[in-house]
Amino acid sequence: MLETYDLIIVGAGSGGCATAKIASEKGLSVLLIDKRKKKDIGDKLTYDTIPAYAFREIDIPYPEGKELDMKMEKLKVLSPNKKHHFEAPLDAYLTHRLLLGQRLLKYALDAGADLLSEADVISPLVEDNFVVGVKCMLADGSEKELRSKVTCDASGIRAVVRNMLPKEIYNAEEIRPEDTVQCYREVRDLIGTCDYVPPSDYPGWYCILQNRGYFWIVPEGDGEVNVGCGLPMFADNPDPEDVTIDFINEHPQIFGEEVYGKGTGPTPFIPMRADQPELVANGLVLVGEAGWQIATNSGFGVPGSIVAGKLAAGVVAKAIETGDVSREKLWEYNVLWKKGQGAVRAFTDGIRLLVQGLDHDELNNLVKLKLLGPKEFSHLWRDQTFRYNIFEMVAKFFKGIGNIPLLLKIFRAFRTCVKIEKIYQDFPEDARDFDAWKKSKDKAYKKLSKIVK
């Protein structure tokens, strides 16, 4: 190991590995730090659904062989009462998460990055209002200080670097409980099926809208099924474990008794909202869940992390070359993300708030009438925005003419989501204009909140 690195990355998840791969390819000295053993990096309770564009983003092959469980081609969306549904086309892969994680790690190491595993970051190193590295607790219990020109926090929702910084260096925006999703899942044998449980050869997954979140049933390899839910943490929402177990117990003819895996993975919580307003500070960049770069409708974390890692690595490399790693010099990363995927995710976050604000009767009508249907859900699950032509607008009007209040709520919310997307696309290239931008963003979100309540 070196005494000082160009870039230290905390967390060897998909975002950390993508950042390390590209930064190393650009000639930077890079250290990846992860609290897990090397052989466990990437491990997860179940497979992961990953849109195809994530692999194209960093020019790596699609999953194949043992890493690939299924090419995901469809998403079947069901109403809470399970009487109505539609199918949306997907372009994704159901991927063995450990094997993918190990492949991403290998790319990073082959590009020249170093790895320090079984090391827990206990604090950032700060000098003159710059992050200059981290202090770690090693596997033997000893502590070690590691220094760098730039530090990347890719440590997931724990955000171990970001959360320990003083406010004069980085002032994080707090997250509301209802914007945090709590998850639970079980893996069992799929021994039967019904109208709202997919057959084992279904090339996709079923999603039941309920409890302001969604319940999923995803066929996996060897005749097994991943069944569970992610529910926002409203005070009156049920516990996702109770919801999952009740559903399984109600269908003994469909789910086998043996449990192959259960729980939540590394954490039961997902920050399901648009990203942190700032993704940089002096000597610091945020990548992945540490910056809340999650798909705000599906909860997918890998694609956003990979896109962010690529952008962050390029900006960090240019900043280090100039000898200036200040917030202002790293600001370009904020700009690139906000104007691109950040704008997309802000739009989809607005749709998430709309759907989350509907009661079950409204959701039953929404699915029945396809007021938000295959087009919308296909775009949302691919991390894309959507627009309507005049013929689609007229068709929506006649479908919803029997439920004018719901129709108006959807159209008003949609127009506000478009406005929020435009605000993100106009993100300021000069950091001095950030406060004015944030006021504009917050005002649009307040308007949306009034519409969806």
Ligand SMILES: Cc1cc2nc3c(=O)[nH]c(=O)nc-3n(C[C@H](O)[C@H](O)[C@H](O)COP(=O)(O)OP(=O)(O)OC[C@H]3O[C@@H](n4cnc5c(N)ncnc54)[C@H](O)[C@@H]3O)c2cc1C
The other form holds:
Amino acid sequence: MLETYDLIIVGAGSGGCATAKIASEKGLSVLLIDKRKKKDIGDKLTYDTIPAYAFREIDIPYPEGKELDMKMEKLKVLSPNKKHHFEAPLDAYLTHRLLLGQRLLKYALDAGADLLSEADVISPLVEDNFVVGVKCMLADGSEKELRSKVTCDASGIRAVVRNMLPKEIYNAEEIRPEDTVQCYREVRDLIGTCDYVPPSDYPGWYCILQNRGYFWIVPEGDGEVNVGCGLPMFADNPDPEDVTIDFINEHPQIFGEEVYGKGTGPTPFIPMRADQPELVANGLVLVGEAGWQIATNSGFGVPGSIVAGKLAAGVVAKAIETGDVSREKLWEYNVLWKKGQGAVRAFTDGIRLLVQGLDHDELNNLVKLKLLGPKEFSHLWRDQTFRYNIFEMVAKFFKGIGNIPLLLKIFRAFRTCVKIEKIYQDFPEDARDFDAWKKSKDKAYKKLSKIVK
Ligand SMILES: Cc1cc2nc3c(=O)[nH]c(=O)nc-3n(C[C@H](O)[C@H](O)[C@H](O)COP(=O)(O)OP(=O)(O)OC[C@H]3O[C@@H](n4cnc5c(N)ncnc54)[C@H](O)[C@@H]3O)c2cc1C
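Next up, the form predicted in complex with this ligand, please; the one we just looked at was the form predicted on its own.
Full assembly next; the chain just shown is listed first.
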């Protein structure tokens, strides 16, 4: 190990490994730190769905062999009363999470990054208002300080570096409880099917909109099924574990008795909202869930963390070359993210707030009339925005004519989402203009929250 690294990355998840791979390829000395054992990095209960573009983003092959369970081609969206549904196309891979995690780690190590595993980062090192490394506790209980020019917090939802920084260095936005989704899932045999449960060869997701979140049923290899839900933590929302188990118990002819896996893996929580307004500070970048770079409708976080890691690594490499790793010099990462995927996620976050604000009757109508239908859901689940041409607007108007209040709510919310997207695309290149930008963003969100209430 070196005395000082160009870049220390806390967390060897998808975001940390992507950052390490690209930064090492650019010639930086990189140390990846993870509290897990090397062989466990990436491990999680069962499979994850990873949109195809995530692999193209860092030029790596799509999953194959044991890593690939199924190519995911469809998403079936069902209304809360399960009477209405539509199908949207998907382009994703159902991927063995541990094998993918180990593959991403191998790319990082092959590119030249060092790994310090079984090391729990316990605090950042701060000097003269700059983050200059981290202190961690090693497997034998001893503490070690590790120094770097730039530190990347890629430690997931707990954001262990970001959360321990004083306000003068990094001013984090607080997350509202209802913007965090709590998940629960079980893996069982799929022994039957019905209108709202997929047959075992269905290449995709069944997704029932309910409780301001969604319930999923996803067939996995060998006749098994991943069944569960992710529900935002509104105080009056039920516990996702209770909802899942009730559903399973009500369908003994569909789900086998044996439980092959349950829970979620390392955490049941997902920060389901648009990104942290600031993704950089002096000597610091945030990547992945540590920066809330998540898909706000599907809850997919791997693609956002990979895109972010690639962008962050490029900007960090340039900053280190100039010898200036200040917030201002790293600002370009904030700009690149906000104008690209950040703008997409802000738009889709608005749609998430719209859907969350609808009661079950409104959602039944939304699905029945396809007021948000295959086109919208297909875009949302691929991390893309959408627009309507005049013919689509007219068609929606006629479909929704019996539900004018709902139709108006959707159109007004959609227009505000487009505005929010534009605000993100106009993110300031100069860090000094950030406060004014944040004010206009917060104002647009306030307007949206009035519309969707
Ligand atoms: C139930 C559930 C299902 C999901 N399904 C999908 C899906 O199908 N598709 C998808 O794309 N996303 C899915 N997600 C979201 C996805 O798992 C995350 O968004 C994604 O893993 C975030 O990547 P990351 O690199 O930011 O963080 P993580 O993958 O969380 O990696 C963080 C790493 O940091 C390490 N770490 C944490 N604290 C410390 C510390 N103090 N010191 C050292 N190391 C530390 C951890 O060990 C971990 O390896 C799901 C999430 C949940 C909860």
